[in-house]
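This document starts with one chain, in the form predicted alone, laid out as structure tokens.
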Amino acid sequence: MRITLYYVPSNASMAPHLLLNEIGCPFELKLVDRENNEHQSAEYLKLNPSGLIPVLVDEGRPIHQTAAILLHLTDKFPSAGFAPGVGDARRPALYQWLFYLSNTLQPELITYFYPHRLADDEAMAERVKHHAEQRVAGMLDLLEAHLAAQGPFMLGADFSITDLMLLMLCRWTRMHARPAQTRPHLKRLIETVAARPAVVKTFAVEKLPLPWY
């Protein structure tokens, strides 16, 4: 078995890196120059063609996207219980939780990230930066309340891999003025599962400065 992950400390592979070490399975880990521009090396780029990060590549086959190689891993592993399986009346639920975590909350953080790549200016760089906390704040909140209705974790009593991909998102709010850990459900989710082996591992190898969240 070949599974190399090509991260970056701190950066969107954390999520699937978290659940590596959460399986136990054998995989290589490279880190990407990123300092250097190798993301967008030709070599990167026949991995992924949008020169992101990460890159899983299972058996000469490169996945990107996280919550896609979330996904892959927990089906090529399903004994390891990270998710459920196909079928199952759970499934559709993990569906919906993971993807508003990928596809509304993260871009949203990139925003907050990355403002002047929807600004001219630095005065509207401010703004834009400003208003994607604001949003997220609202995002953290409706995810406050989900899991004070049906938690502790995402998923009810069972932990999976939306747990691992919140715990990543919420630490980057670290420096919002309302970080995630600021929300009663939220601070008991983020320290459950930052208290995890695997995950107490993987912030090690990442060399991730305290505080973690």
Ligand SMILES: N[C@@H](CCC(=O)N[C@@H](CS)C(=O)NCC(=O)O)C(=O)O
Given for the second form:
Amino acid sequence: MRITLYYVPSNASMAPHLLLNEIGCPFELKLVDRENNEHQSAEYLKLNPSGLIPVLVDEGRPIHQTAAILLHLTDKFPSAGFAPGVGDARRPALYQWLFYLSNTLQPELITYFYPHRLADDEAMAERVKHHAEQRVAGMLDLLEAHLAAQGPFMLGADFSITDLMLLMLCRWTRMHARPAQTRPHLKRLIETVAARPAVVKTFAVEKLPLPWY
Ligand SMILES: N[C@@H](CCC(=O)N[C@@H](CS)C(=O)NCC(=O)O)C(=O)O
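What about the form predicted together with the named molecule, after the form predicted alone?
Full complex below, order starting with the chain above.
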């Protein structure tokens, strides 16, 4: 079995990195030199034509998009138990929340981090960043209400890949006026997930401080 994750500490590669350590399968990590634009190199673009982090190469087959990588790994290692299987009554909720996180919360956070891409000058970039943060706050409130009603994890009693994805995205809010952990149910989820040995190991490998909250 040959699995390689191309990663940059703190980037979207963190969720697949967390999952690989949770599963405990052998895998190789390749650090992408973002500072020197390695993710825009011809070699990298062959693996991930979007030129973004991450990409996972499984037995020579590249797959990009963080949430797709998470789903692929749970399909490949179903007995690891990080996602309800096809046909399971909890499977629709898995899709719903994973897509919500990846196509709603994550892009808004990307806007927050790169506001200049949507602005003509610094002042406009500041406004874009401010609006993105406001929108993220509303999304975190929605997630908090969901956890209050149906937690403690995103799929209720069962820990899953949605919680790993959520942990990564919550960390990305650490500079916000109201970061994720200011909400009690999100705080409890973050604390619970951050204490898992695989998570502690991943943060150590990525050389990131824990706790950050
Ligand atoms: N939808 C993509 C988004 C990935 C993404 O935006 N990655 C960021 C790092 S967190 C990146 O590569 N940024 C480099 C750039 O935009 O040039 C995914 O989920 O894989």
